[in-house]
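Single chain ahead, by itself, as C-alpha cells, in the form predicted on its own.
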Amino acid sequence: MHDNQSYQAIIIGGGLAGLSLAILLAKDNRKVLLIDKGEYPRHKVCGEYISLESWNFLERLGIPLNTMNLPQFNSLRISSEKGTELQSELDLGGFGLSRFVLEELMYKRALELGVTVLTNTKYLNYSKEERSFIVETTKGTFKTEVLCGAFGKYAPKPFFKKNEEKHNWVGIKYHITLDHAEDEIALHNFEGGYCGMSKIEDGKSCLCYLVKQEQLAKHNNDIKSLEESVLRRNPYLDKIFSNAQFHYNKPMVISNVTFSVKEPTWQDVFYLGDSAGTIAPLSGNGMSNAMRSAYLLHKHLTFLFKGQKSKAETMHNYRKDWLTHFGGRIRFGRFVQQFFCKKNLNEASIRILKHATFIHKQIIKKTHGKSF
C-alpha cells in the first residue's frame, strides 16, 4: 500500500495523453503518479493512423521513431457504399503504429524516467481540500497539488460528466494482414457508419469501424451479420473482408462511443485527451490530439509550478488554449460526421468532392494542426 504519499501531480489515466503528460512533467523533474486500471501493453480500439504532426514530439519524449521503420502515408482514398471513390494527396501525412507498440513504449519511457505507475489500480474517488487533492484508490490514498483526468470517453465520478448523447457509436477494431496500398489511408463508408484502414508495423493493418448503435442492433448486436449484410455492400469493405487474414478469432470492441463537447477545466481539474472532448473520427486524429492536449497543459503547469500563475490563471490559459486548439475541429467534426452517415448525402457528398478539389483539401487540412 502507498497511503498517504503526496506528488506534485496525479493523473486518473494511462493511455496516450497521461502518458505524455506523465514524461513530460518528470522529464521536468516533478514528482508524478499514474494511475491506470489496466496494464501494458494492451490493445484499444482506435484507428492506428497518427499524423505527423506529433513525430518529433514523440521523439523529445525518447520514443525512437526513426529507428522504426514504420510506414508513413501521402494519399487519401475515401468510398462510399456504392464504391463511389476520391483520392487525393495529404498535405501533412501520418504514419503507422498500433497503440499496443506505442503505448508499451511510452509506459517504460515514464518508468525510466522515475514516474510512479499503478497498474491494475481502480481509481476510487476524489475530494478537494484548501489546496490539494485526496485520491483514493485500491492500493492507497494520495494527495497531490494537481489533479489530471485522461480516463478516456468515460468519466468516473466526482469528474465532470456530459450528459450522453441520443445516438451512440459501436467501435470495432481488428488487425490483419492483407496487400494494399502502403502509402494510403483509406477511409470506406457503409449505411450507419464508416471503416478506416492503414497500415503499421510488421506488415500488419489496422481496420477499424464506427457503426450507429441503432444500425447493429437491427442485426441482434451480431457483429458478423452486420458486417455481411452491412460493410461489405461497399465492393472495397467486400474485397477486404474477403482476401484479407485476421489475427484475432474475435475483434476489439467498445460501446457507448458519443462525440460529446466536454470541459477542459472543471472545479480546478484538469482535463485532456478524450476526457477533454472527443473529436469525430472523420476529423479527428485522436491519437496525436490526446499528445497535443498533453503538450499544451504541460506548457501551461510549467508556469504554474515555477510560481509564475496561480492555479486560476493556469486553468484559464489552458482552457483558453484547448478551446483555440480544439473547439473548431470538434465543431467542424461533427458537422462533417453528418454527411458521411446518410446514405444518400454520403454518395452525393463524394461525387462532388471528386470534383471540387480546392474545397475537399481544405477538409483535410482541418484534420489535423501544426508540428508541435
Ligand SMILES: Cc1cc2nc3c(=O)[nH]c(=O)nc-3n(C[C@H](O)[C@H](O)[C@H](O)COP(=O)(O)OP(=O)(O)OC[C@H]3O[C@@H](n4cnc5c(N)ncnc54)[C@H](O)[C@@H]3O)c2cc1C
Contents of the next structure:
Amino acid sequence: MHDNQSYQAIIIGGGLAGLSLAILLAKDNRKVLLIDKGEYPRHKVCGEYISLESWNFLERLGIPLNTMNLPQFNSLRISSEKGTELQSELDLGGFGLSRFVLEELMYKRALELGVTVLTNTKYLNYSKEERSFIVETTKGTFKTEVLCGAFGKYAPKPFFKKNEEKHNWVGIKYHITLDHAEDEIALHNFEGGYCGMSKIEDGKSCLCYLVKQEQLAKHNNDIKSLEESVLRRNPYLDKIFSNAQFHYNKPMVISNVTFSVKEPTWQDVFYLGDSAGTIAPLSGNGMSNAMRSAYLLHKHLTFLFKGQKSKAETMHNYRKDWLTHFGGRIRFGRFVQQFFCKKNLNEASIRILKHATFIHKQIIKKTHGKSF
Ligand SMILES: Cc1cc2nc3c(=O)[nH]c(=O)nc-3n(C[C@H](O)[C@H](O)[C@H](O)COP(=O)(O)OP(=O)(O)OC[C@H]3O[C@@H](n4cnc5c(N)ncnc54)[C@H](O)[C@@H]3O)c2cc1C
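Could the form predicted together with the ligand be shown next, to go alongside the form predicted on its own?
Next comes the full complex, this chain leading.
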C-alpha cells in the first residue's frame, strides 16, 4: 500500500492517451502517477492501423519507429458485401503496429522517465477536498491537484458517463498470417458491420471487425456462426477466412462499444482519449486522436504548472481546443459509419464513391488531422 502519497498529476488508464500524457509530463520533471487495471504487454481489440499523423509525435516521445521497419500504407481498398470494390490512394496514410508492442514500448519509456506506474491496480473512487482530489485504488489512496480520466470507453464512477446509446457494437479481433498487399489497408463490408485488415510487425496482419450487437444476437451470440453465414457472404472475407492462418484459438472480443463526443472537462477533471470521445474505427484514427488529445492537454497543463493560467482557465482552454480538433470529426465519423453498415446503402455508396474520388478524399480529410 502507498497511502496518501501526493502527485502533481494522477492519470487513470494507461492506454495510448494515458501513457502519452504521462511521458510528456515526466519529460517536464512533473511527479506523475499512472494507474492501470491491467498489465503490459497485452493485446487489445483494435485494427492496429495508425494514422501517420502521430508518427512524429511518437518519435518525440522516444518510441524508435524509424528503426522498426514497420509496414506503411498508402492505399485503401473497400469492398461491399457483393464484392464491388473501390481502391484509392491515401493522402496521409498510416503504419501498422500491434497494441501489444506499442503500449509495452510506451510503458517502458514512462518508467525510464520516472513515472510511477501502478499496473494490476483498479481505480475505485475519487473525492474532492478543496483544491485537491483523493483517489482510491486497490493499491492505496493518493492525492493530486490534477486528475485526468484516460480510462477509455467505459467510465467508472463518479467520472462523466454519457447515457447509453441506442446502437451498441461488438469489436472482434484476430492476428493472422496471410499473403496480401503490404502497403494497403482493406475495409470489407458485411451486413451490420465492417472488417479491417492490414499488416503489423513481423509479417503478421491484424483482422478486426465491428458488428452491431443486434446482428450478433441474431446468431445467438455465436461468432463462428456469424462469420460463416454473414461475413463470408463478402467474397473477399470468404477468401481471408479460408486462407489465413489464425494465431489465437479464440478471437478477442469487446462489447457495448458506442461512438460519441462525451466531455473533455467535467467537474474539474480533464478527460482524454476515448474517455472524452470515441470515433468510429472506420476513420482509422482513434489511436491518433487519443495521442493528440494528450498532446493538447499537456500544452495546457504546462501553463497551469508554470502558474501562468488558473485551473479554471486551463479547463476552459483545453475544452475549447479539444472541441475544435475532435467534436466535428467524431460526429462526422459516426455519420459516415451508417453508410457502411446498411446493405443497400453500402453497395450504393461504394458505387458512387468509385466515380467520385473527390468525395472520399474529403471524407478522409474530415476525419483526420495534420501531423503533430
Ligand atoms: C473494433 C475497434 C477497432 C479499432 N481500430 C482502430 C484502428 O485501426 N486505428 C485506430 O487508430 N483506432 C482504432 N480504434 C480506436 C482505438 O482503439 C481507441 O480510440 C484507442 O484505443 C483509445 O485509446 P485510450 O488510451 O483512450 O483508451 P484505451 O486504449 O481503452 O485505454 C484505457 C485504459 O484504461 C484502463 N482502465 C479502464 N478502467 C480502469 C479502472 N477502473 N482502473 C484502472 N484502469 C482502468 C484500461 O485497462 C485501459 O488500458 C478501434 C476501436 C475499436 C473498438
